[in-house]
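First, one chain by itself in structure tokens, the form predicted on its own.
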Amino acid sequence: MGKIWAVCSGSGGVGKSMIALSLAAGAAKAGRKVILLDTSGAARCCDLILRLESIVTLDMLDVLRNQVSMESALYAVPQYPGLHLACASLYDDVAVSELSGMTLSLNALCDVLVVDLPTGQASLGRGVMRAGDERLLVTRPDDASIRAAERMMMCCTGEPAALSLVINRASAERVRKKTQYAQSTVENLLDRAALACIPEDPSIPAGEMRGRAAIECDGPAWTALSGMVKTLLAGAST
């Protein structure tokens, strides 16, 4: 059974789905068999970024209702060989806990299962994640996002999977203008060292408009995103 990387956030607009898609694409480019499960429902966007919105017609709710097989609801991502996309329903709300058994089934089909969790949700369900799996909490370095991240950390107390902090959209210029916190300040406020601090990068949205994950950007975020994938893959092999 492969590893699970669950990407969560306490507030919207922090780049959670961008991180999830970058991890999935990066692991696939490294030769791993990867499934990206977008559980964000009506807010899902991974299919849009990957230009699969007109192709993804079956979802995990169809599988839960025994209307289709698991394999038929997995969609190959042409630009990233080895990566498949699975989605929660775009129209019907399904609690993440209801996907727990399905998550284990998906996890058995790949080396790495990346789960893009809904905003404000940090758990996949009791007994799904194990020691050695990763839960990544994404935050911006501002007051509202940090406060939401702190509340999410309180919800994860005592769970077996590691909780790693990812700071996104960091800007040295905004730190100088005192409209954003420095990485060290965020780490002190949340009492946790960051796995990665990803700088604001205007090349990311331009790449996404071409159907590419942010990890293929040609700006300063590339180093941080690539380093994060390598660190997680190293942990997955131990």
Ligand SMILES: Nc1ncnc2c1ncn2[C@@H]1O[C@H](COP(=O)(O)OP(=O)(O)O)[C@@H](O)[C@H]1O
Given for the second form:
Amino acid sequence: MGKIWAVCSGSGGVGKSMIALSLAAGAAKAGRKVILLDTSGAARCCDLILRLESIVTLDMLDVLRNQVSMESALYAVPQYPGLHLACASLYDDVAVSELSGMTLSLNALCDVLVVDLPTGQASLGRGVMRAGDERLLVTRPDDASIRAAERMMMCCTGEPAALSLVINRASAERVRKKTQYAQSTVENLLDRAALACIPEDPSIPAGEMRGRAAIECDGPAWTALSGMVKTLLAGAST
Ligand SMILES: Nc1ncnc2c1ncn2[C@@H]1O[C@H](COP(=O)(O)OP(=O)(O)O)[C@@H](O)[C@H]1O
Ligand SMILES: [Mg+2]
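Output block for the form predicted in complex with the named molecule, input the form predicted on its own:
Okay, now the whole complex, with that chain kicking things off.
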């Protein structure tokens, strides 16, 4: 069994997909066999960013209900050798817990299974995540996002997998203008040190428009994203 890195958040639009895709591409570039499972349903975007939207025709619901083989719903990502994409259905809402058997099967096929979870969801179903797996809770440094993150942390108590905080879209200028909290304030409010603090970086959406994961950006977010992959691969975030 490989490791699971599940990316979650309490509020939407905070950068889950950007981070999930970066972790998956980064681990693949480091030579790992990686599957990225996008469970965001109608909000799914990893296929779009990777320019695979026209070839991803089978999803995990087809595997679950229509006896399609798991392999036929796994799509190689040409720009990142070693990375395959699997998607939950775009049209049918399926609880992530309904996919738990499949998640375990996917996990058996790779070194790292990265899961892009729907907003507000922290669990992959009972018994799927174990000690050594990682749950990455993403928040922006603002009140609404922090409060939603706090609620997610409450849902995760007692789970065996580690829960690491990731702050995204940090901007020193906004902190100076008092329109955003500093990293230390977010850490104090959530009573947890951040695994990473990713700066606001305009090269991220620009790169995504060209089919590249943010970990390949040429802006300030590169250092934080690469450091996060290294830490997770070393299994040393906790
Ligand atoms: N650090 C960042 N700097 C600039 N843009 C970002 C950053 N993180 C995410 N974005 C952009 O914000 C938007 C929402 O991010 P996304 O990953 O889709 O959020 P979520 O999956 O949580 O809904 C995307 O257009 C993404 O490119
Ligand atoms: Mg998303």
